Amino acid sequence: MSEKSQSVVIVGGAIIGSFVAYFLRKEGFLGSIKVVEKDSTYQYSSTALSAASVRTQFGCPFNIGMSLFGVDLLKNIKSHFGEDAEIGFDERGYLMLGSHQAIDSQRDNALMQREQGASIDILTPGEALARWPWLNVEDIGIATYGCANEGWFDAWTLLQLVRREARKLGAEYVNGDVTAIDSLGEKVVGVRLADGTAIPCDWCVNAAGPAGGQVASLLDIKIPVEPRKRTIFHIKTPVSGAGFPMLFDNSGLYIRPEGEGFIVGISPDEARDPHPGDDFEPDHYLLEEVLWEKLAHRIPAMEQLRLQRAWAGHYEMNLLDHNGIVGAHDVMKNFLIATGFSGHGVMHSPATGRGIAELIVHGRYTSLDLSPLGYERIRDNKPIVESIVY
């Protein structure tokens, strides 16, 4: 499929989309790369939106696989993007805080994670404190670190940077909304725009993000992947970020520093959990009515604490089992998915795009096997569930 009058149109133009773009190139492909953004200033982006890390403590292995391809991209990002290109990665870990009847299964998994290549603290209550001192560890049984491999990063540049390397490669950025993919028996044909433009294709990706579902139902495919919006704030607070690793806590929390200060989060209760639509309002009662309570219990200093700056962003949520839906319909076999991921979708698009170049260029993965991720447990309604989702 190297032939140059093939082509691919990629809906979604934010970090997974540019990531196919780029890994199309790199995998020999030869044809015309089209990718369609319709937010081309990226405002709303989950990309730009996101927490931005990488972590290796995950419960499924295909999952850790693909974040231990995306952190050695980074780390190696100047051979990548020339040697201009600078994401601030920020090496320093997860500290993930089990409780007592959490011991055995954390434990069990920190030891697959080892198994998978990535490196894993496995600590007790006593050894985290003596690393940590500001913590409280009255409720802990477990902890577990990501000594190496594990971090927080800006993923606007990192966008910036494979969309013009993406751009220098050939791949052409369109402005435009997809509202129809027209097709042709079992095959995609084509893509059309909400100005009326038509763009044909031989491949179609849908790199859609949280509109991954609204794009799949244009050709009447179903997907349980749904926008769900996600509330940072950044507070300061009396506690030095010196150090501090991001701390998932075993309350769902999680908090990290950034700049003179940190970000914090939790996702909300599922009855308070709805489709957003257009809502990118910050839900300032988490804050008031949740958080801080559980970060004065975990970490006592931060009782005290001040509001800089809040902002909202939508997580593409895959309402079945949290994983990313990576790789062709059944039976539209040139249209490939790659959404869905729950809150990981940054840190796991290197190997996403790699992957979804993987079956367009040479009709199969060479590389990870991303097979368990494909659309027929969406199907067929076997969820593989990811344990580890914050």
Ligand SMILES: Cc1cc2nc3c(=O)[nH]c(=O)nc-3n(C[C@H](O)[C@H](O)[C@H](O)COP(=O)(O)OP(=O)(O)OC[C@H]3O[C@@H](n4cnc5c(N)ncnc54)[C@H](O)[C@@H]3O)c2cc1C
Given for the second form:
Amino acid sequence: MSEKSQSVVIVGGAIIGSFVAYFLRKEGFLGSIKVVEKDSTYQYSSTALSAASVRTQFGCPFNIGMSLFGVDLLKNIKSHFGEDAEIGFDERGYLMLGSHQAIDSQRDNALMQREQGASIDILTPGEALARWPWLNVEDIGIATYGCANEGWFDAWTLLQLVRREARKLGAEYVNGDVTAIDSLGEKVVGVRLADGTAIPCDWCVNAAGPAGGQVASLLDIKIPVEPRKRTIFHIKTPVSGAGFPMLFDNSGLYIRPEGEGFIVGISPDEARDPHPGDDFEPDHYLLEEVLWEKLAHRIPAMEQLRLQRAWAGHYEMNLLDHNGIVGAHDVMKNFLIATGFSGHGVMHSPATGRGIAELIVHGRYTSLDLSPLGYERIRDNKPIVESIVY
Ligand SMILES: Cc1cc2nc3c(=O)[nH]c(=O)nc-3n(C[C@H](O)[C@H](O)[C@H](O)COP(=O)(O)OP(=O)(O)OC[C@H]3O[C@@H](n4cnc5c(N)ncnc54)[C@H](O)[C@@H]3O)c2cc1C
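Provide the structure of the form predicted together with this ligand, given the form predicted on its own shown above.
Full complex below, order starting with the chain above.
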């Protein structure tokens, strides 16, 4: 589908929407591409507020493939976005700690991840301690470490680069809030903005992040995607960040170096994790009541920490199975969904952008098969649960 007369409207112009626009051109789409974004500052987008880390340690094989493609792009950023492209990719790996009860399942996961092409070291607690001597491993049964293709980067800069390139390739960014989607029979025919502007289209892509469920509802389509607030604390501690990985503790906390300190976070209990509406206030109780103790237990030298700042963003949570929803709606076949990544959408944005572009241009996936992530499992209420989520 590459005629010049064809048009795509992408709702949401952050990292997913921008990668869709970029890859549409890379896949040979010649028609018009309009990316509609309601907040050109992106201050509340998940992309700008994320921890911007990438891992290959997942429970679902397709998530590993998506990460590997994303990492490859990050490592070859200049070949995609020019010689001046620099996103500070720090390939220091994720260290995942498991309890004694988790030894078998974590080892099996690591073996599966290796089969999918990930580079994962499987370590005993003693081996982990020898490598990271500040760890308390007394209650740890296993550690796995992504010794390549895992780390973190600057997501804000990546967004600017993809947007710049997409624009250069002829995508137009339109400032506007999509408040209606028009359809005729079983086809989307255009979107309407809050100011009354109507934009016709042959394809409509829902890349609205945490608002993905709300945007789908404009067509009376139900997807189980809702925002959930996640707080990040930037702290300083006496521990040096040199050689420190991204640490996923079995207590649920994560911590990694950031600037001269660390960023640390944990998901709240379900009972304290409501739909946040427009609330972006950091949940300070998490540091005081939950994180502090867990952190001091795992890394005793971190008992003395100083809070530098905190911020909160919204995960686009897929309440069914914590996996992205990627692909066409079964009835409205020209309405494509690309949301629901539940905390791993930046790392999967290149693979998602390319996948959606392939569906539009070729009518099928031609590289990574993302069909397990399709809308059908939502329709049929058949979750494919991603077990390794933070
Ligand atoms: C605290 C936190 C930490 C995270 N850490 C990581 C991490 O380490 N690694 C990782 O891979 N992922 C992480 N994520 C998840 C990641 O940030 C998201 O999965 C990813 O940014 C989703 O990108 P997106 O473009 O779909 O959504 P967003 O970045 O939220 O963008 C959606 C855009 O759509 C626009 N929009 C919405 N509705 C409309 C409308 N009606 N009309 C027009 N525009 C609209 C919004 O203004 C917004 O700019 C984290 C998220 C948070 C909140």
